[in-house]
Amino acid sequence: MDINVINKAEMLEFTERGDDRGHLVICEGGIDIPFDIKRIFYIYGSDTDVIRGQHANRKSEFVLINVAGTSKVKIKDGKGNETVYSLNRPHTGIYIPKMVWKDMYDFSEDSVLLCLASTHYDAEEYIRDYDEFIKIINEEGD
């Protein structure tokens, strides 16, 4: 296991282009995301108080979009260490690797959270319990 794994999340800006019109944003599969985007969903009317997420992967690499709205997400590495990002403009994202713990919460009332993964739904790959993932983090990095 990467000891780093955290340092791999990152802020994302993509191409936003407009005019009177009004704005878009670009964002493609392997060249603004760092993977081919397999599955898109998105997370809308959660309260202010309300943690979605509360997970890790085994193989889905994330990226998250406040396509409206705010909200904020808290990854860790289940090594201690965590980082808070602050999602508040509709060109900007964050990357989150494989094997991260993520919470996604302080949503804004017209928060509307893009989420897109690298792989199909399967829910066996996921990491519902906090100390089951520090358990397979260190035994991964034995």
Ligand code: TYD
Second form
Amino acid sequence: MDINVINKAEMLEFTERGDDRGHLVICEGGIDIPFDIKRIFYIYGSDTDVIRGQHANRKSEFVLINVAGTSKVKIKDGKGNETVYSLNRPHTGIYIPKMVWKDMYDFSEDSVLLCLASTHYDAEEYIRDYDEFIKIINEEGD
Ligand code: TYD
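Write the structure block of the form predicted together with this ligand for the protein whose form predicted alone appears above.
Below, the chain from earlier opens the complete complex, with every other chain and molecule after it.
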């Protein structure tokens, strides 16, 4: 297990191609997004007190973009390190590597959180129990 896995997470800044008709942001897999995009889903209509995510993924990498509104993403590496990212602009995203715990919260009423994933959906690769996540991280060791 890479001890610096949480450091692989990073904010991505996409080029805004604006003209007098408005803005255009392009996210191409393998170019603007650091993986080939296999799946997209989006989350909206979550109340401000809702916490989503609350899982880690054995295989999937994600890029999260608030294409409208705002939210926060907290990621934890299971070794005591955590980082909070604010998603508040449609041309920025957060890259999240595999095997980090994710919480999405503080959704604005108009939040539309676009999620790009490196895999097709497979429920088996989700770790939804935090204690199990900690156990796996520690078992995999350094
Ligand atoms: P869940 O992972 O709990 O959502 P979030 O991480 O955004 O809080 O997913 C909610 C439900 O949707 C759950 O029953 C699994 C299903 N689901 C799919 O079938 N495919 C998908 O790509 C995703 C993300 C979820």
